[in-house]
Amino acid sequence: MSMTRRQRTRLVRSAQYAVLGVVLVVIAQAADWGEIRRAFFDVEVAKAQFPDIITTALVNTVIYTLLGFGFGLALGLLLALMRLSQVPPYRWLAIVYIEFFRGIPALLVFIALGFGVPLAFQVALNQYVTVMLALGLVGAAYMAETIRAGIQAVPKGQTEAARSLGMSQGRAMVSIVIPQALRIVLPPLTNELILLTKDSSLVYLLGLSLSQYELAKFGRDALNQNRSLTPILIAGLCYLVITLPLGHLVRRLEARTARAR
């Protein structure tokens, strides 16, 4: 007797979670759990990162965060307008610049602010600067192409209506399609802010105070004098305290956007 397609299915399912089960009982009974415990869930060692982890790690990770993504906002915005432009100066300026910085490493944009600039032109930059530079300047390049995406997708008619009731077409830009730009693209934007939360970590490349310690220079400093990866693990879970509230957020303004249209 043939199994009808439903069934065919559940075997296949049945199958696949009982190999799954097998694999995690190979592994409960292989692995050295004290040791694992030792490693990663260090209860004194993890008693140690607090409350600096929290006051300062956390702290300075939302404030570089904050900067870069102000400073990239405010650019990706111009370097959006100046892609959109009937000038071609201003469009072949806006697409080297996104192509750029699209496509190198934000590895390399910290070194050069970090180390190259002060050397080459003997200038001694705030590291609170160097960071809102360094991830501000990458994520505008991200940012431009997504706000140009918003932009072109305000229907015409509220340009057309807007200069119909006088607006010159600078004002109309300004009060009537950046405004509804900015809340079509409010999803990816956030989507934006957790990737530069992660990038935030390459502060560490600057050469840190103990009070300038972001959460990755944090735990890679315990960890080497702990010997012990729980300082990781904190770490760990503190971006995700910044990033899973961003990320429901971003499904929530998602489910919103779609309701809307």
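Positions refer to the first chain, counted from 1. Owing to the predicted nature of the structure, the values given are computational and were not obtained by experimental measurement. C-alpha atoms forming the largest set that superposes within 1.5 Å between two forms make up the rigid core. Compared with the form predicted together with its partner chain:
- The Cα position of residue 12 differs by 2 Å or more between these two forms after fitting on the rigid core.
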Second form
Amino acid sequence: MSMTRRQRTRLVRSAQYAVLGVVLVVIAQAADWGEIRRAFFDVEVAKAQFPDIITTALVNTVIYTLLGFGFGLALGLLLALMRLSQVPPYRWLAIVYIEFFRGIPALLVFIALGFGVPLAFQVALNQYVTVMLALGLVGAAYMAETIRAGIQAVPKGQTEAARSLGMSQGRAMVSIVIPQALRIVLPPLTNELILLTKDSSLVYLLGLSLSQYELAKFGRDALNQNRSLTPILIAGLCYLVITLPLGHLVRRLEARTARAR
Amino acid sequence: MKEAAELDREAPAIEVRALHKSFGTLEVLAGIDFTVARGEVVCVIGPSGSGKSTLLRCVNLLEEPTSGTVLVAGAEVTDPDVDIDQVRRGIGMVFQSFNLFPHLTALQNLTLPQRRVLKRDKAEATRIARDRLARVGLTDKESSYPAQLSGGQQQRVAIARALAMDPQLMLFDEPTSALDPELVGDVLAVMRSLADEGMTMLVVTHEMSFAKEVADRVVFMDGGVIVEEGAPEQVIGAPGHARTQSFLSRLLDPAAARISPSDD
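Okay, that's the form predicted on its own, but what's the structure of the form predicted together with its partner chain?
Below: every chain and molecule of the assembly, starting with the one above.
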């Protein structure tokens, strides 16, 4: 006797829940919860991380990220305009830059700026400047392509209307096209901000003083002192405190853009 | 660079000589000669692809002509040494797709070009913007964004935006073609009042009744050339050329066009 389609659907779904239930029960039985709790969430160790993990590490992560984002956005806008230039050498320079910095690990850029530049040029860059340059140089390559796509997504009629009113090409770009392009690329730029927030953890390479610690370095240091994963877990949660609202913001911006069309 | 002060007050509003325009191998304008006098309202009609929009766009150099000359108030816009931005300030243009700036309110759409191009201060630009919005009957919409306006309202804001620059000449590129039929009337009424005030207008349109009532002269284009031009009652009422006749009969009786063997 064959089952109806509804009966079959019910059976398959019940089986899937049953498998999940069995797996969870087995894990719960097999695990040593005391050990896991000590390793991952030691309340004493957790308490000891506050308030420094917020007042120093979280704040520094935000500062490093914003420095890199600000510099990267400015450079990215410049690169996007070069990429769209009528003058071929500008286009070539922009393409070479973008391909280069998109293609190498951000880690290398941090090493180059943190150790290479001071060794080669006998100068010591300010820590914040190093971070801003390293994050910005890499971020700019991604943002340039995003902004270029945004500029090209502004209808040609907008430039034509601006030119027909007597605006120069540059004035039309600045007053009419770029404001609309930035609106279009706001969601992908916010995604870029999320990526930069995580990339800011590479700052640990630079050898920081205590007051310059950001979340990853702070967590790692505390890990060494406590032999507990708790500080890493808390550092991870702190990243989520920054990135989850940003992700939510991206979805709202995308919904707004979809409505405006 | 040649300054606007050199503009000849006596010269025709538009003078086009031997104008050719090709896109690749496609010749869109195949030698156009025509003149628009000051204060004249000229409607350009013709089938799609006949080159009428391209002709209009060559007047303010949104399209670069392949050869030939275009003079606006005596200034040769096709001369590479002329300051085209300066010339365009005196030419208002209204597009089929409105092209309002969507990130600005209706009022800001009118004030931003005045402030950036004519360097008017904020108070003066706002005063002029409000006056022009009142002229197109949209005083109560000054704080609305384009997306909040109907097509007809957007097109009237676009006309007001052009008027705020105090143009000597207005170009209309199928201004009602993108509108729902019930919104066409308001836009045509604004254009009619402009014509009554003596504005020089070059209008590409499919609105035959508007052309008949408002135009001083009608130009029929087909295949990149001017086939026929003259008074509206002549060109539309009693066309002399077979191409004009067939275009008008198809336009006035679309059902006949569908069974016509010559229809492409």
